[in-house]
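Just the one chain here, the form predicted on its own, laid out as structure tokens.
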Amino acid sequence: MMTEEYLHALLLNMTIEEKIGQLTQYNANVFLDSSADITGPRMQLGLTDEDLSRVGSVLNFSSVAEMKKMQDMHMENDPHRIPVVFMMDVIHGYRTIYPIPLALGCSFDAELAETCSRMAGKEAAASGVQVTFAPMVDYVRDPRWGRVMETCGEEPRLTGALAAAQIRGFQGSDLTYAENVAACVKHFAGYGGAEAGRDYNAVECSERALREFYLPAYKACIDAGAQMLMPSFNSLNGIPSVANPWLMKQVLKEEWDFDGVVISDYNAVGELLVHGVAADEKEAAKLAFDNGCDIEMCSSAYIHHLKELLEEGFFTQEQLDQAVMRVLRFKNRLGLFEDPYHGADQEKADCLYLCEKHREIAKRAAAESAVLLKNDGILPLQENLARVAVIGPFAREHGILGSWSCNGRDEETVTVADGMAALLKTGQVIVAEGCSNHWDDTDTSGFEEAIAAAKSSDAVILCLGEPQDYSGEGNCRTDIRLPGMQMELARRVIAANPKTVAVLFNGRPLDLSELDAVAPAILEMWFPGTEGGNAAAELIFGRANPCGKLAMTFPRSVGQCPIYYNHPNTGRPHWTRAAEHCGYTSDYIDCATLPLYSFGHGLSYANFVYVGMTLSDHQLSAEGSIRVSVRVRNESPVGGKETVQLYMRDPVASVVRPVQQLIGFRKVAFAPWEEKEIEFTLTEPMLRFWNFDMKHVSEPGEIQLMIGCADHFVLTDEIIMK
């Protein structure tokens, strides 16, 4: 790498306009598209040639071939030769796409995360990526924003703890090693918490939520030492993020001392003139650089401005320098001032893709992050059936990455009646859609064929779910029910053949309360990437055991959206599963409160039981520990995994604390009848939260300790904080 002092030499000899060009960043297609008509790109953005020579920053490209001509352009131009950095969204995969991260966080492993990232990382390294806009940490309560598909669910602790590996995985030790890539963590805060579950839309959230469950994950990123950070496109309590001074400034700089580069998401800053906080382009330059904004994203108030605001007084050429020298040494950390391809090798590339090694990885991704919801005896199924029926519209659907899937390709994704047909090589495999996938779809013309098959077969494989753009960024839904004729389909099918297994493909929590009523078997695959189909296959018939733990809560119905296991009590619980209305309780009259599957619940083929909690101490000081041991056994002839999950309940408190709280969790391999023992370590700051005067802090008092899963709790006890 270059010394400082290189660095500081080129900042000297850099002119105000060149500065300025270090914090732009622009579509690729901005710099390619050589049409002079004035609809094009460039002249949207009222750029000139020489204001994009200047530009140090480039979105999204197609090829190594394309990034390099880019490179090569911009190096010839530049006296510095200071080299563009590339950037790009690889959120579960670049080419070979492993589960959607809400998929990954049911597996509860950060090593299985941070093994998929660094596959990708190598992909896209090798692509001509240098950083990645991942991981995204945005804290989410409700299914129905698009974009639950992007999270690791609704728990904090889990959710830093994975993105904390994937930033590891990203990143490695050593940012100039070619298969490595810069993460950036996003978006920054709050952006979960949309009204209504609709994109981009306020957030409005006291600063004790905030603190207490938003921003943990921010924070364990920037611990992990993700280098990049961005805002988030929403407004925070009336001030979009990007301007927020509390946030950016207080929060980011301040408290948790962050000095990597921050980057606006697309057009936020131009957004600032719709939220009308800006009046004009020069104010919205103003207030996003005014609060520590670095690094301007597909709108042009910076390369329009910046000089002016400086020269007016607005801003100090001490403050432009810092923050250009922010990108240059992060520039330099990623080593392109000597490389500045970083490795970039399309053979090489195209030799990673979808190779043996990843398709691996992928498989053992999907099968670790599915969840089995239900299952009444019939799961695993055998594999000496002499016809199976795969039924449904994703019996054959290739379309099953799921959003923000990079540059995976739908035709390379293994199909469910693909992978079926791979694994019972004697066993016939008949199948038939049914219907389609899509909401206001009513054609009911294929339900004949699929119920005979449903009746000729031994066992049906039910495929249903919601098109892999149903969910992802700006799709939101207000109905969360299985789209179009499907759930009329299930009803038929069952009833032509109970030994049935519902497999669903989906990007978000749903209400699954008329499936559940009928399904003797329910296995959640969500979006699993290129080889869920060989996956599932393996899962239902046994050569792989579930293990995925939700990462998220499943309502009975949207009507109870925003739900999470971890909310507070009210002066008038209702404690009941029933759906009958208790009066002057908080409830509702037509449902029952308690959601239809709650965070954490998952079964197994395995017969896990738990046969003893230990505590070494009862009281814990604020120095010291107290070890937390349960003893589990498998006590069935199969093996499989356990997700021994710690919850803590604080009843007594100076402000309303969570009815249960995750503090632990272990994901533990059992042997068929092996019995091992779990240890936690439990210390003082594993019991802080924001007090009535927003200190952060444990008080003295008893803490209630809980194993298992939130909506049933096998084992109890109780200590006192000193």
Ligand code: BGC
Second form
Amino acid sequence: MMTEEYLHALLLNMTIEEKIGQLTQYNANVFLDSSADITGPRMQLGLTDEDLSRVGSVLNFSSVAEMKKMQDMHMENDPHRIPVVFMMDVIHGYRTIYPIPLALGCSFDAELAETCSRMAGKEAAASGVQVTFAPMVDYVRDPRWGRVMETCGEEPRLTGALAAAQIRGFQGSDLTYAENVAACVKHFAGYGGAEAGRDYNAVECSERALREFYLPAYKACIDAGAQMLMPSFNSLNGIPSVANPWLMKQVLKEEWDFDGVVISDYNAVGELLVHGVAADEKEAAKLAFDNGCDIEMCSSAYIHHLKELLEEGFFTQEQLDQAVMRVLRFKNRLGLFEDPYHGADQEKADCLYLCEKHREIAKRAAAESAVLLKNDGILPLQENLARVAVIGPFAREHGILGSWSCNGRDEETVTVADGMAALLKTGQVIVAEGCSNHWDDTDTSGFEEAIAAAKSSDAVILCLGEPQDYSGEGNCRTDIRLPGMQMELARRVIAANPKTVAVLFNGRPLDLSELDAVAPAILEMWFPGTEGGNAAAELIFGRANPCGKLAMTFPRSVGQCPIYYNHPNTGRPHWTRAAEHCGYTSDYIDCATLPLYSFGHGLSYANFVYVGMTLSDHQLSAEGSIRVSVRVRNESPVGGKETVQLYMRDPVASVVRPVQQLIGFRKVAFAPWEEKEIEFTLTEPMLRFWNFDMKHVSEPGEIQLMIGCADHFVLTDEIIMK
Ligand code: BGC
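Switching conditions: you have the form predicted on its own, so give me the form predicted together with the ligand.
After this comes the whole thing, all chains and molecules, with the earlier chain placed first.
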């Protein structure tokens, strides 16, 4: 690496225009565009060849050769030989695709998340990527929002733990190492709180809720060493994040001391005009830069106006130099001054893509992220069945990678039909689609074939869900039921053959009330990635034992949204699961209050019995700790994993507290009939909350402890906080 003196010497010799170039990022197509093309992206952005020759970072490119070509062009022309840095959204895989982040959230397994990120980073780095725009850690409560698939769900602690693990996976311990990529945590902050679940929508949220639920995961990423941070598109309490001084200056810089690089989201500086907080591009540049946004992504406010703003005294030379130094230091940490390609090597990349090891990890991750929502006892199936029908629009659907699947290719995924055929020993697999999964498709002409297939088979695997492009950025829904004629197909198929297992592919919690009423078993696969079909088949036949737990609540109907397990208590709580309306309690007259499947729910083929909980003490002092031991026994002949979840409730506090909060979880493997003791350590900071004066405190009094999942506690005890 270069020394700090070297970087300072570089800075000293740079012109203002060169400095501003370091603070700008464009898509590769802008560089590769011919400047003669007056309708091309370069002209639209108002960029000259000179502007472009100074730009310090590039978003998205197609191959190592293209990346090297751009880097070479740049290095030849740059008098300071400051390399360009190449960035991309490597979210859940580069070419080998792992389950979507929401699925990984359900694995409750930080080590697994770290492994998936490491493998994804390795493929990406060999392909020329130096920075990934991940992890995305937005806290969510509303399944209508399409981007819930990119998150780890509705639990701040869980999200923080998995995100920190992803950062370790991407970044490793040394960023100069050719297999590591730098991580950019996003989107700071509150993006997941988009009103009505509509993307890019305004977010109004109290500081207490922000600090308690939304901010901790970003902080966990910074503590884990995230090199970059991206502010969110949305306005937060009236001010778009990239121009929000409370968020960017007070919280990020002053309280958290973040000294990495801040990059705007795509055109977010330009959108300050559209939000209506900047009258023109110049004001947008001023607002974003002044609030600590170092790099502007894909709009041109900085290139056009930063110099002028500096000359007019809107900010100081020192401010500009500090931003540029952050970028130079960052490039140096990546070792780009020595190796501007960062070890990119297409041959190596080609060997890594879809290699056996990565496929194996992708399969394990898909299996560990799947959640068995319901099982009336028909699962697992025997492998010696004579005939199995695989029915539904996802039976031979290759599009199961999910949104943000980078360079993953649908045609390289394993479908359920293929996965089933590979495992069914002597029997026959027959496939019938039955109908499509599009919301406006009413065609039922495939039903007859599907019903005949169901009738003539020993078991049915009914593969349903939403197309991959129904979730992800900009893909929000007001109706979160199974789209199109799928529910009608399900009813008819289940009537034709009651031994039917519903297997689901989707990027958000769906309203499964109708399916739950008729299907004897439901296996939630989410978008499982490249190895999805193999993982599904292994789970169906019991070669793998389901162990995922929901990281996000499944509502009974879209009308319950937003819905989440850790909601504040009310003065008129409604505690029963019963559908009946209780009168003047916090409930609905036409729907039960509790969700269909709660956070933390997930079944296994093993039978885990919670024997008892013991506490080392019942009084907790500020400096002390309590050991919570939970005995769990696997009362079954099959091995499996159980995620033991520890919740707390603070029944009396100076501000209203959540009805329950997860404060610890451990995913543990059990052999058949094995009994284990699982330990948690309880300390005072775990009980803290933001009081009336916005101080992070715990208060004396009783604390209830619960073991189980959010709507079903099997063990309880209490302690006194002294
Ligand atoms: C998304 C970001 C992403 C960026 C660059 C934006 O539209 O909101 O999550 O990192 O594009 O691709």
